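Presented as structure tokens, the chain that follows is alone, the form predicted on its own.
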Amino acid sequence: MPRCTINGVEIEVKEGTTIIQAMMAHQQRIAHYCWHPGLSVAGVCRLCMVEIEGNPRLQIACNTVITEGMKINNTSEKVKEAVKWGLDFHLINHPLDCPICDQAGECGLQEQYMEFGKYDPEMAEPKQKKRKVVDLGPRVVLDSERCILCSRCVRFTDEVSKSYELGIFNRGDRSEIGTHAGKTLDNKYSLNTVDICPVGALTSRDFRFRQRVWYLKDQNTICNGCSTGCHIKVYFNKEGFFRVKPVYNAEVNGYWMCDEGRDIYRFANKENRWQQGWYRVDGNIVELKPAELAQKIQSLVTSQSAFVVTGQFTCEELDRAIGMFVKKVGASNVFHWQNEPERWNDFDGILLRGDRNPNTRGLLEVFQKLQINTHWDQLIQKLQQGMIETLIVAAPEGVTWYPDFKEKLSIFSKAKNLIWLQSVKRKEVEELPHKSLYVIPLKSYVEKNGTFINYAGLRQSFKAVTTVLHETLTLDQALGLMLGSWEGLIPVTQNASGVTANAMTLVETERPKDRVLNETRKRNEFIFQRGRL
């Protein structure tokens, strides 16, 4: 392994490591735009300049491989001057859009100017005007004036999605990003181009102009959109959840995630959730707190009950809930509701899999542990023969990936009593003309601690992001109450701090000391986020 010295620090690196990779791995700051660890080297921005002892010219760090004994620095005045005027060149035609730009607050251009620029511009000619609000596809909008031609987005569509929609057209200062004739940026990974854009040129149509990023908080969790189990970061504030972005994980998703997975934040938002439990009596709707309703229907869970569950719940929930049900009723009445099982082995070659549940492996482990060997046809047969009086259904949170949802609902409605457990509000359930229907709201994936096991058997634990609806229940809590157990529950009118639940929405479980409560954060933001000038 070659040894080298970077900014006076001696380090050892793997054979073939470039200078910029070594600097990033050892927390050495370096200016760059076009380099991205998940893409090929383009070397077009010329900002990652370094000085190598014995070499009369400055070199770019992204395309220079470290050799034994190399002495490198990017702190000399020669390097600083080169980077400063490199930035000036990049910003010659860049518009002053910061006040209206979605990228403001997380913009690589702003950050690098403040760290490596701070020059006095000497451009006398008028800026080159280009197209704004260019519709590249159903999810991405381009502002050509802001683009610095780093080519990251082009390389992504060529190397990762392999959909080849984007290219750089024209020459000189008239060059701009665009789609090839007859194509739109419409692949399943298109929003990754927005993530890797170092400026505000590419923006998400869904997130565009909805929030300033400094009004958002974020936390890591696991995507529940399919059995890959991508590592993600969800962004939220008092008003709700606004976006999802990937978090690098070498074992699972690398630097990317699919566009469909970015929509999972919608499931957690209050307006899409059942906020109270309810049941229908003689055609009338009666509302109750979820815990009260679960207690009320204890008498319905008898030896003639069945339990239907999906792989969208955590290992811990499934183990406790199914375990309690098997002990009370028996293993022969637990059934696995699968989304399109004929497509489970589908894989797009990047990340997206046909099994649209994050924890199918975890569910099957519980089935094996409890010796559950039931088949879906057995459930249908028992319902048709009237052998099941009460059917408890733990419905999926990501219903959009269950195209047979209405069909299954009509099958379930053959039971005398239907107990529906779900976090997301569904019109089809509300309109179900069932005489004995009970709906108990569950917690969303962002409100739970737990573990998912992905398609490869990798166990991934995650923590609750925040609480949206305090009175909703986890799957095991709902089953426990229906079976007469209060284990792990707190009074339904108060949270752990003794504060009335109705007064609390979307407040973090572990609030950082340097941040104010979400309720007052907007008007006080300037106190905590002062500018660097």
The other form holds:
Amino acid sequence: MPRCTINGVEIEVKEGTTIIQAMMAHQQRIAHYCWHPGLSVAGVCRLCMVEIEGNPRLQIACNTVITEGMKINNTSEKVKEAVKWGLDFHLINHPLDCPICDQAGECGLQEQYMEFGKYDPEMAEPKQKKRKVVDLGPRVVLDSERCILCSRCVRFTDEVSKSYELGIFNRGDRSEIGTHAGKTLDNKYSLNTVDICPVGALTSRDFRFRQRVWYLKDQNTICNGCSTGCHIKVYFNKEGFFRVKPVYNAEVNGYWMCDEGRDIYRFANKENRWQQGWYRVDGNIVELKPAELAQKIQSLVTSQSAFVVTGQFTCEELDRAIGMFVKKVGASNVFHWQNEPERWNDFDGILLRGDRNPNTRGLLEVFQKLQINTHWDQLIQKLQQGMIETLIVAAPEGVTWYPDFKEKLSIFSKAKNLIWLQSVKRKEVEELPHKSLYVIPLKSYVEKNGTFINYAGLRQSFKAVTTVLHETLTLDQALGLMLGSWEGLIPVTQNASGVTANAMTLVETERPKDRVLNETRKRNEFIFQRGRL
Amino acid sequence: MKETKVLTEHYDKEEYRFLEGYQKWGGYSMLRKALKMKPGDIVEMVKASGLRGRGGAGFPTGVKWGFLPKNGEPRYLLCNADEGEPGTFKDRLIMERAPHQLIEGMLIAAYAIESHKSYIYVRGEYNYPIRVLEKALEEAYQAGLLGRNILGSGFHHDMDIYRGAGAYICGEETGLISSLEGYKGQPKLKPPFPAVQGYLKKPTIVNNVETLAAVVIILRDGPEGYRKYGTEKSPGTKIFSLSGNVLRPGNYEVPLGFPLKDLIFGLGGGIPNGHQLKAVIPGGSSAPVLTAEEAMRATLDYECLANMGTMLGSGAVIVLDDRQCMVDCLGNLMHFYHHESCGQCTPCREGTGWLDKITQRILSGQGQPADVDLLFKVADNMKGRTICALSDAAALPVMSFVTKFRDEFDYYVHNGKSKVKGKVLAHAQMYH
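Having looked at the form predicted on its own, could you now put up the form predicted in complex with the partner chain?
The complete assembly is shown below, putting the previous chain first.
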């Protein structure tokens, strides 16, 4: 365990720790572009210069292992000058068109400039011209002029995704990132290259030019795309959700997440959701507030009812909703809608798992607790025999990962009454010719607090990110209203006018008023966040 | 004034390049001698001789060999024949005139470091030397000097020629290793050093052609015999490639410590047409320039040139007379380094381009008075900030040119033309 002094602070580090690792661990500021904790050391940006006592030359912190008694300093004038010039070299051929750059606001160069620069450039020569809009693959677009050739993306495809698509071509200041002959940047993790790009060179085709990042707020949550349960950050504003980025978690996802998980924000956006509950009367659609609709159909839920659930809901919701249903109707009528169970143990070796439900473990746990041992075939049998009058389906949010969705839908429509609970809007459901169909929109996963249990049994709780549709219900609220038994659900409070809560106020009080708006980004918060990504 | 021909003693003989002729003049007898010695003793012998790397850095060869870990891992010996330093053509001489001397030296070195595989990395443009080497390798294999059980000693060694593609950076040892591994020729981060983790992540020794050929001489004459020439810290002889404005340019083998003045005016025959000496670049284009006055005092050894703030480098002595415009010369050099920077480290990638653009602008008559200081500042901040020494190689000439010939630069930026009367700027016309 070597001891060393960094900027006058004495610390003890593990054998083999590099200076930059120690500095990041001890919240010491150090400029860097090419170093990334999840990738190998490249040592090319030459910005993480430190002065080591007894060594006349400045050393790079990313490739220098701490030895006993090392005295390290990165606040001296010599280092500051070197960093300033390091930044200058990065900027001389970099276009200074920040106002139209998609990375502005979260750009490594901007941050460094604000930290160390703020001077007029001395470069008077014409800048190097390179390719501007390069399609690297289906999800990533490259601007070669903005690239500072830190090689993070190349190392990512070589070391993490192991898909080897990217390389640096040509030499000197004509160097450019590109894909190898015959290849496109088309792997399941390609958007991570955009996250780790310190400048606006690699941009996400999905996100680019849709929002300025300073108009976005972010909130941590858990990905509901598969049973891995990656830690993610959802970016949103009052116009909706815009993108998803991974958050470092050593136990679950490290620094990365898959590309498919980036799409989960779409399910939560307004345009993809039913704003109101609805049902059909004589071929006409009648819209109703979700809570009112749920209360209205109380009479439909009889002992002849069945409840179909998926592993796409939180433990808390499942526990209460199934609990209430079992209490009223019985354990033999709850069924687990499994999505390709034969693929559940699939794993791509990095993050993505075959079980595309975030909480299958949680659901099975509830089933075990309530001793539910039903089988899917029993449901089909009962439906065919006409034994089920009312079928309540808690349909999945990530429907795109349910290949047999339509097929299952036609099975469900055999029930006399079909109560459909789902957070996303689906055409298939709207087009059902069913005579007695009741659709209650649910809250999307970004709108509720809860817990997912991932494939390994890890319990991960998360908080609501924001609220998009205030009147939607959680699964347990919907079931509670339908079964007329919402005691113990949520503390019933009084609404503003002093009237005892009814279903509506119950939902209203849940609304996280202004919570999001009060959260303002701390100044310069991005500087270290980029390092963490 | 005469050369001291130790290494190049028989280079004038046509037959010396073939196995038969080489053996006639005592060739491969040192290999026979070496194979009877203990490998460690040869390393000690080379250490004692004080032989310093002839490629440019001047690192003691025996010490380098001693860095190899003693763990029985396979080792590689790489011969650096990517002679890319502008002005240098001494390795070519050895490869063309005495390929077997190189092979013998390599075999002795390989035996000393217990390596069973070596590569000669030759620059792509060296068509003829490659052909000569290929022929020599073929002869050596047929004579049982390469392959399995060499000369019945039980030592196996295979040797191959690898043809580079002409990148300057592949002459840097880790860049050479990357290139040989099949990657883009880019230097690698150190540590780990090649002696610990080099070619294919195995311990590797990279030595220059002249260094390896000199091993034969050390074995023949012994450390004392070798030290008979040269100075205490720079023992032995070295081939200097004399070029530029001299009457008789060419390769000259002289003992280290030889006066630069004698090389230029004695062996080189002086400057033609009665022109005056203006400057000398003593060790390849990346060595800081010497003024005429300094050149008259300098001796060709590592310590004297280091004291004068320059370096012996690869031994390429480039002589500039009073017809040369120093701004033009710098423009030529900067264009070269801009073209050859591998683009890995930011200060070098961007800095070489920046320096090139500034000098070209000055040459085109658009220079500003502040440009001269800017040149120096940019170079100063490139120096010592990158993985390999290419950045220094570009920065040092700039700093020395600007410091020592400031008047010419100032004249150029103020008047938009060269201080040297009647100077036609070949370079400025070439690239603009």
